[in-house]
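The chain below stands alone and is given in structure tokens; this is the form predicted alone.
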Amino acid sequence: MNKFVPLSQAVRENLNDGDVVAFEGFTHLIPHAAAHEAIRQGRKDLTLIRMTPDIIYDQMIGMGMAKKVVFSYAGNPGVGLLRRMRDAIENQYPRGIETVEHSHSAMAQAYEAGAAGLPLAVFRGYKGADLPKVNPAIQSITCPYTGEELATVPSHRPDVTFIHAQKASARGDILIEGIIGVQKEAALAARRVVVTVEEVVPDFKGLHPNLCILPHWTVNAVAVVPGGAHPSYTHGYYARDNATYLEWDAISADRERFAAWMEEHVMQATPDAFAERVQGL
């Protein structure tokens, strides 16, 4: 297939109902745009894998998109709690979510391992704390040189991954700029990687060639979309809108607002949306 599409195709081709996927991004470049082009058309059953959970994951757990949530930390940043999720879990509202915690650095190890093609991620890690006596996935296994326990997860392997980036090349190399989070390895361990982009540049002469984070051949499809990562930010193009993030509590902590609001601004928007939305950030 082309590589560059329009979002609604990437989406269309590459995501399906029941699949593992994962939307990340950490602090900037959060995928914004793609997971509303997800919720407009209806995917349910996901198993959604993030290391933080923000509003992005509280958008598509209050449409009903999930059946289980793989995470390290849920919360919308510097303002309090995901009060969708929190729905789903204590009142299965609109439906009940599985979840399945673990730490930040043991989602990374998983993210890693996934690339890597393991099974598992060996990690020192969970000593003395309480998640594994929670979460059944938390083993360990004993060194078979030095003889010193080390804990284990199971490797994350998502069926589709979604990043946004700052460019992409003509021929679909992509770069990011600035904070990387987990993004590289969690589209290398995919079966298929879908990436937003703020532009598209002839290549990357010039620039360092470490900045190629993912080449070509590892991504599926690409689609523009100027502000994609909006709330969030985009090293070098637009500022956090925290603005949205503050109104964002109240407008998830009432069943009906968060409908109202869903309506308006994801139903019935485009991708084009997200674009002016970051005019003057």
Contents of the next structure:
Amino acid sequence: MNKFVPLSQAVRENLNDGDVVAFEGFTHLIPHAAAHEAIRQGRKDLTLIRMTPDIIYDQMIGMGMAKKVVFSYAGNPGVGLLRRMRDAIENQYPRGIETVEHSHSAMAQAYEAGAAGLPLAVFRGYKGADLPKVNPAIQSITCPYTGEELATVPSHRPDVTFIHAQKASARGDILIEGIIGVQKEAALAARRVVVTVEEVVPDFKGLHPNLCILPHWTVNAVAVVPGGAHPSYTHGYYARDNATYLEWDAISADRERFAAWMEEHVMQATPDAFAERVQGL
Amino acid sequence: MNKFVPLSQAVRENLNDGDVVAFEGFTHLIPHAAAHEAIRQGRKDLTLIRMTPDIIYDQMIGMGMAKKVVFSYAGNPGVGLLRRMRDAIENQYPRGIETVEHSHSAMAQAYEAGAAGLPLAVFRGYKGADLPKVNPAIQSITCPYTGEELATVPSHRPDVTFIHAQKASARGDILIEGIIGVQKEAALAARRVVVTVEEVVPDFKGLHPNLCILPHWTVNAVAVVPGGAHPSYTHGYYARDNATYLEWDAISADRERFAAWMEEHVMQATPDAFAERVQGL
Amino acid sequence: MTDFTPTEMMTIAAARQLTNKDVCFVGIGAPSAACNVARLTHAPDITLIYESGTIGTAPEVLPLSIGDGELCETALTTVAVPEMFRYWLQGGRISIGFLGAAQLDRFGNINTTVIGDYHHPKVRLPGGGGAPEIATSCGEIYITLKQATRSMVEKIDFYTSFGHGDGGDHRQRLGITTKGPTLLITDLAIWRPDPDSKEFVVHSLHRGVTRDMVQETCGWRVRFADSLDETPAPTTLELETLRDLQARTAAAHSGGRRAA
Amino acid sequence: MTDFTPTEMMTIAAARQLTNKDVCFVGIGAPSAACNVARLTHAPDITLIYESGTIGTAPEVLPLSIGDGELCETALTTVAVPEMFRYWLQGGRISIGFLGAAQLDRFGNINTTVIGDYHHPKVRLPGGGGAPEIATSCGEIYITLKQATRSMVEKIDFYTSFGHGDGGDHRQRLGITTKGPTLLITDLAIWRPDPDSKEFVVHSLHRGVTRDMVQETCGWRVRFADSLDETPAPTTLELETLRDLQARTAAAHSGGRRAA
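Form predicted alone already given; the form predicted in complex with its partner chain follows:
Time for the whole complex; same chain goes first.
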């Protein structure tokens, strides 16, 4: 099995209609190129998991691909609201979506529990908060030692997780550095893992022994997509394109403008376009 | 508060009779110098926590300092049994000790839960094993989502944890690298943290952003003790002194020889002796 | 220096509350500005933590997002997000958590989730992010907010994060062991909870602010302390530090290409 | 090559069972030798994991302990021990776990904890270490052991780790989803569990070994497969690889100062 495949093939072979999927990245390393490929391929009825659904989930929701979103903060980071997601929730446009809402702590620990092969995460959370009243997935257990009631959430077990990373080795091992977010956990919690990378290097020899690495045998497909996180950033490669995040607020505010933008910049584009988008960043 | 103090002061100010204490290190970075200082100061009635109590706990038990040992593997790594610990368990010499026995998985996750501020660790473990029959601390919860029965253990919350590390910054931040074991978790789970280090450097600037670091404000005292892990090793500084581990088997086999060895090499020695012991390793 | 905006006063008043010993869980916006002004003036050793995993960070410019590269590049270390929430927040290592609010009540309960009914919202807001556990895990909570009757309300639509609940010992009754909101700094005043009822009480008015101005922009009937202070105006150093920081930030964030 | 010891045969027979696709959780001793012989001969891409946190390691010499520096220096990456047990072992990522035994019964149940009563032991052994969860979390378990009536017993004194329990579907009845012991390689023979009863059955005798020799060194009544193979003798490559590895190991570990 050759792990290194074009992005279109990686998405086609690993993402199916109806899948539970996580495209993860915590501000840093957001897999925009992979998300755009999924949009081009027109996948439907997806359950989208992400701590911070930002532009890419706004785009997928706006394109009508999502039936459910599992999340903890639905904002355009540092800018404002997600307008396509709001339109879906408030006006069922272009379709209604189900939302399953958590706190960051719950989402992070649900990924962690998924990576650890457990059916649930146990944590101290949600005390006095209203989310447990509207999210029946939030339950509790009683500590057999202290009697304390602790919150539980089901662990995340995506059918497939997409992430973007700095480097793959020739064998397909993946190196992530900088703000590493929940990507390792989101990958290890999933049945299938697809990674886009900036570049391939022969091996990771000489690097520090304790870096964040996914061994090749935990990864199903690797696609080399320079710039593949744009307008998010890749530590050591290019900076965040803040102007594009600001611009999204206006694009997403209008249904027609959104549709036109998606047609031009996603539907009629290819993964190669990302390398050019990060020139000069 | 000056964090940098002589080892004798660090031990005197942070370890009390009757304390629950962890001297952690997973083969690598075992805090021998700190343990010897505790022996010289004659602390009593300690509850000793460690995944792999090896020579240092054999020495403390042989000196009659421990009332209880919480552990998962009581061996001289790669050599054999711990003869002083056996003598205490089998013959109550020099005193009887209580043992609380776990698996590695349980111990590691109990430290992790302690670091996470939780009263318990929840994991899939002990299925079909006899330890739950002899260790009443092993309990279970039922997953509210799947109905699976999962094992629980109380989290570790030592009064004080001692570890050895490569470097402190001038401010007292601690860098651990190589086989990092459970030291970060054991430190963060404890009320007080004492670290011996090989050396002090001005800062950690220019190092990789994702290294294993304890910020200075999580650490109570730092003592500079070059060679302080001997006969364990410090990655990047000196190798493991395997001959000494082999030799311990014979020393510890005989009560008189043990007592004489301890008098000469521990009671009459000082922390400065460690630097010389690692010459040429 | 005599000329300053209410938002500048709010940010600087918040900065003054921070010390070298504090470990702050910093959100984007006014809290981030306040924490960094404190770091650049009287509290150089303060530890700033952003939920993206950056510990002990010292950004030259304010981040636009919680995970900007600058935060990582200037941090002592950067940990995974699950570790951040498990070992550092839930582990009880943060002394001060900052929260903002779309809606706030007099007991420091906060809504950033929805306006209207949760299932059929008038406005769907971003949601809580880290707030539900920040509110209960940090040693104490500082709230910053621009006053408006729309946001300072008698009754919030959704408890995104718990403050003092119905007041009194409500936190303790829920088994919460941290202090909760101990400070509310608005663009007009500094508020602290009454020791018993836990209702926010105005203790200090910013320069030029009247009691009426505070009441007119607040949706509940405001209590004022018996002895009411005037918040010291920003010093030259404070104001220059804040404005320099914001100028550097504006310059840095105007970069980037326009097309995507 | 005609001259080899029973232990060499045991180690090499175990090595042969491993493939490039395997992810092995390696213990010290015979398993470590077997895994590295496999890596140095027919399975160069095998992934070896030691519980100290070293993933994808390729040591030049065999480690004396589970956490020797050599393991870290040659590993793809080294993770914290809690992560090792949570994400990698409990996470179900290990295909083969190796276990040794102080006492073993015919169903692959293992004791390394105590001889005699737990609370008043005749001999206090080191204990289970990782074994309780290795036995249930790895895809399957290979056991290596030198035969002796003292160690291959009718009834073990303590279930340190669970094999097939009382046999049959006992694992499934406990909710364990992994295969458990699928192979027992001793210095005399290769054993596999009966598909139904799960009792270990001898399938292959090492060269020069008789049925009587197997029975005399085993504390339970041995079952032999209907068609009994002879284990192919070590090849020159296998034996030289093992002996070179052990010679390098002996040279490396004789270093170190004598005084402590």
